[in-house]
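Below you'll find only one chain, the form predicted alone, shown as structure tokens.
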Amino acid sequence: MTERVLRFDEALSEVLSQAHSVEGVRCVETVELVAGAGRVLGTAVVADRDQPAFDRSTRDGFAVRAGDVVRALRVVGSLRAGESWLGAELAEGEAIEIMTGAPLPVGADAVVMVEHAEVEGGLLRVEAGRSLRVGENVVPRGAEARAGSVVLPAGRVLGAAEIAVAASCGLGSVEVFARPRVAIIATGDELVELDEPMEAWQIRNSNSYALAAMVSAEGGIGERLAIARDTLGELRAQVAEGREADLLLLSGGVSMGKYDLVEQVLREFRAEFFFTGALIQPGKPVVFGRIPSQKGWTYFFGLPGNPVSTQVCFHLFVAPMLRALCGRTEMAPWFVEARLTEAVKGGARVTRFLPAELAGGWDGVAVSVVGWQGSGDVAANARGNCYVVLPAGVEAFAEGETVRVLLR
């Protein structure tokens, strides 16, 4: 098999046109309204009615027709959010008090702010020299939906907005995407599980804990299957198994060692890599393909086995594609700008990520580098909510300088 290391963005763009090429696991499921928060609507909420239905009060203040505000106007009545006017149609020269919330008076056309206007006698009187538009502190029927008309397309992730907008439709319940299964493959003799006994040079079985985390996170459901020792034997049983999930993770195994035997085993199984590396640090070894399953093809990612490395490969390429599969319409991951609090020394042939820590105020967006060990230090990836992203070729990065920040 020839070997395929890109470039981070083009390792980026080949999953992300993976992506947007399946279809995902489309079956449908129906959950009650607040549980389907962080799930992904299977389909589109329609509005029922107008949003508003009336004519509707953006202040407190008092219903007038905008042309009579230059002279005085006689009060005739009150009305508040939840009524509705039962009064004959507003008449020139006349006002009724209205709260926020509430629909307009039929023959009323805006609504004087209760700041700009004053009430003796009966009579309400706009501050001199202040004029009002027709329309002015109204928010027109149908502005905000039209009965019939889509307010929240198919492939949108369920947040508390969203929620908001299907509770405002009347669904007590909605549609969502069930959610795709993921087997998750931690591979190596060095490896042991949580319970176990281990000795000195053995390494807890970290990996498949923070995948299955991270799984979750994306809307997926981790499945978590037992340790592949490094046999060819042990590893070709659980890809025959994992295969037939709708996504396949393996961490582990995937450098040039004598014992990083996931390449081979894939090929075995028939894959087809999109890539075998990226030019990143750390993750360069990542792996990219597909395989032959029940269901068509399974998609996988053999991952580098040191954690951080692991956690970082996942933000980048496999989050993407299981937010495809998810049936997300939004898949890329999230980029944004930060100052740096100090300087960061450069010069990698690799586009790098590292650990770092992300602070927003009112006077802007700054980000500090975690000092770290390498792509096997745990504690200072915790003690980071981002990755600092540093271009391959540039020799340094000043105090001050923006620079781009991976989120998590």
Given for the second form:
Amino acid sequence: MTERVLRFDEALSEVLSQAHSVEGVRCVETVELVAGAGRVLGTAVVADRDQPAFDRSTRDGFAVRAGDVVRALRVVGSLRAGESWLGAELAEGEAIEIMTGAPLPVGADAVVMVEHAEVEGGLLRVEAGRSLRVGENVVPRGAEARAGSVVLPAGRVLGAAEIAVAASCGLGSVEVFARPRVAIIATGDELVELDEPMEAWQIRNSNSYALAAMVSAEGGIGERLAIARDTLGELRAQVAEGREADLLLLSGGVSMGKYDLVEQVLREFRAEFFFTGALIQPGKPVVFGRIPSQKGWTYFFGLPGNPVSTQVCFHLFVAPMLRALCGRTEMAPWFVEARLTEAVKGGARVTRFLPAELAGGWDGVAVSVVGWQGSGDVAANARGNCYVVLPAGVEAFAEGETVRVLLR
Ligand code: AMP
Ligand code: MG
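So the form predicted alone is up there; where is the form predicted in complex with ligand AMP?
Starting with the chain above, the whole complex follows.
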């Protein structure tokens, strides 16, 4: 069996390069606009008219000719947002009172802020010494977007900002990519389902649930298959079923133990492996590849069974691939930098990911490593909200040093 154990950065680029190669033949479905929140836009949104559709005043004030403000101007009318000026073209020496959001009357080329002006007896005077640029306090027609131009490309996740754009283009519904189906197989003789009686030495299958939740948070549909015992027969049956999903996730059974049979079974299915391990901790035995299926190929990840390993590997490697399968154009995991609240020892030959708590405030972002009992410690993992990255070979980090943090 040929092993391919990669450094962390190599493993990540391998995943990203596969993710970028995922083709855009995806089903699109139409959903009501707000129901589209969190979904991936399947068809670009195009401006249905110029935005703004008219020269828009950005202030309450007076529409004028900019060069005119050196003298007193005659106020000849008033214009509210939602109205358009029906009077004559603004002439030299004239001003029209105007509200934020109203269209600039023909003849005017700027707006004086009401705070900078005074009106007395129908005459407007601008504060002494204050000049006005042509275009000041006006957003010209089409400056935000031209009619027919793309305001949201396909592949963007719809959040509130994107939904506002779609609404501004008059869309009450949007076309989004269908969610990919992700088969989840937990393997292990020690595992017990949540509703089953158990002995002290057995372990509840928490990974299938964590994986289903992470899949759903990334826009996929997690399908939990039955637990596969560590036998070739059960693994073969579950892999045969799971490979017909859009992505196959296995937990457990990828280490060097006598009953770690996942890789062997995947090979029987003529799997192609991109890596069979990564120099990370937790998560070193992680495997990534693809397996022939009815639709051609299905990507799979074999995730080490320890719950923190499973989750770290998901955030690092599975999430980018899943985002690609969702049709997202942006897929790489997010790393930010933060100050350590206390010293941390590194020095390992692998890149380590330590459960940690990130807290952000006006004074900056600080991160504290959570005390834990190793990669089986689901409770410690849940006390954190991120992972501090300790790069391979770095001896130690001092209190106050800036470190990389993997967001989850
Ligand atoms: P493995 O990767 O199969 O060697 O599993 C390593 C350890 O992870 C096991 O001994 C269990 O303690 C734990 N484990 C494996 N699968 C699961 C699971 N589905 N849910 C929770 N813990 C698991
Ligand atoms: Mg196992």
